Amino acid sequence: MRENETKPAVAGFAADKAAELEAIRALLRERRGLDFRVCRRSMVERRVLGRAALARASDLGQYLARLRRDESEIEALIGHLTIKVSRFCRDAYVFAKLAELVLPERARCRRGAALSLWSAGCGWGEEAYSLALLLRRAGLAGSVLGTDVHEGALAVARAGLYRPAALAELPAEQVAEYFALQAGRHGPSYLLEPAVRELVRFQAHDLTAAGPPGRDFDLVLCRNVLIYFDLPTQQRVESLLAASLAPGGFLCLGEAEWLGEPPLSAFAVADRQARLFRKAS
């Protein structure tokens, strides 16, 4: 789940739809195995009545009788409560220092074997293709795993197509290098040439419920996901994250997130800026 969502108007719906607002949650849950209630309430309600109001709801009893018969709005809804908001090597300071930090640190570690790494969250698949990027420019041998538990932009994902504006923090020299035009019917995108998106798998996962989806990763980037759990669900991902790092492995969290106490004693801090963070070895 991701920062910076519009928060659309509301109008008409009433305040006092906590029982709408719970059997809604329920039947996420019952058809798709999602717990929204680990998410913060505020969050959660936001988007619902959001999602409601753009599919012309009047009230959420209407609403959640039409998630009951339709299971493309169940999949709509689902996609308005973990909005991605991503850029490829958004936040030029943090890729920097995963290009000039931790890459070379990790390939001395592992003396040549390839790395491993984990884009937890990744939505849309920007993130974890920035990784795959940043390897091939390295000239390192390794993988990305891409997690997030929507399946819709999983499918995207893995088509590797993108519009400018998914673009626009690469240097054009790259985006001339790695991506080839497409025209269409929208406009213009770009699609990620077959080499680099053969460095990422994607999977569906969802770091609330399930363990983690390997081990001894080298980094994992999770980014603008923890602040939308609420305390107690933020530490257990916090946990499971840590456990998935090789000893020497390297966390990325969000610009507004830091690591609570359990693990942060598990880690050193390896730029604070960059909410990079290492596993002690």
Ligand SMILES: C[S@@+](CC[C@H](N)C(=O)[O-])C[C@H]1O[C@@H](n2cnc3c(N)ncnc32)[C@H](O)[C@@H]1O
Contents of the next structure:
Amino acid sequence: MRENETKPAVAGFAADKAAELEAIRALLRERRGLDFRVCRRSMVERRVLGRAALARASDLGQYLARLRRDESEIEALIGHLTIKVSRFCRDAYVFAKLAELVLPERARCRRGAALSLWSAGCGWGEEAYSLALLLRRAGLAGSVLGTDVHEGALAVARAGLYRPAALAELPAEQVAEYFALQAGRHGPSYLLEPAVRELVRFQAHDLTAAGPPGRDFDLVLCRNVLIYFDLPTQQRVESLLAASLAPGGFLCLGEAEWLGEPPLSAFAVADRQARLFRKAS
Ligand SMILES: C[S@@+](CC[C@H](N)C(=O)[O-])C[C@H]1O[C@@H](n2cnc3c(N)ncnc32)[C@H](O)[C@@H]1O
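What would the structure be for the form predicted together with the named molecule, rather than the form predicted alone?
Starting with the chain above, the whole complex follows.
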């Protein structure tokens, strides 16, 4: 599956510059502590070449020199490498299952105690806030942790301000109830109400470099993140996600993703279409 991929636009832009690509990856590790060796190589190459073309570099050597002297270009490249395509309640079927099956079951297990939900790889926050909306609409106590490797994305997430396209899958009555329309120079945007924003805490976290940011979660969403990692990294991250859940807790992956074996053996499939797995109690 590909999301919003950009093809290099500069004619004659050589794609086989392995040494420069490795030097760019090393620079991102040194300057930002981000290791893109865990991502699928073809994806990294395509995205670096795409960004270099947008930055009007004539070749990868020139682009590397630019990155060495220009922090803002490093930030732009990280933004380009960490693909953020998302929407509120992305995939209505999945969110219906979370509302009908997962939250009621976990609320019963917790006997009224607050639920703890995690959106891993939350990008600009749409998914984390969608979980907060589910809690709010179900009248359940709980909180949501939204994490992402890209700190710049989390700053945007904390603001809770979205363009209309981000709300395209949300029923109109929920948009009217929870968002305030704001006119801006670049068109309208929607501000999520503080009472929903306050249910969510955002924190920088690299799924490939650290342990889980918490334990005993009732529900973890890690959708459309694993697809960018190589196989050994996918397996490590899946084990981390499994370890972060409470017994009987739920894991939800993206529509093009499925668990490897293990940790699939530690789960029962709760809903195949929704990529929803229940951890053994
Ligand atoms: C396509 S978005 C998915 C957003 C949301 N989960 C959804 O499905 O709509 C992928 C997100 O994963 C994040 N990401 C990539 N590598 C990561 C890592 N190593 N640790 C945590 N997040 C990562 C990216 O920054 C990006 O925000």
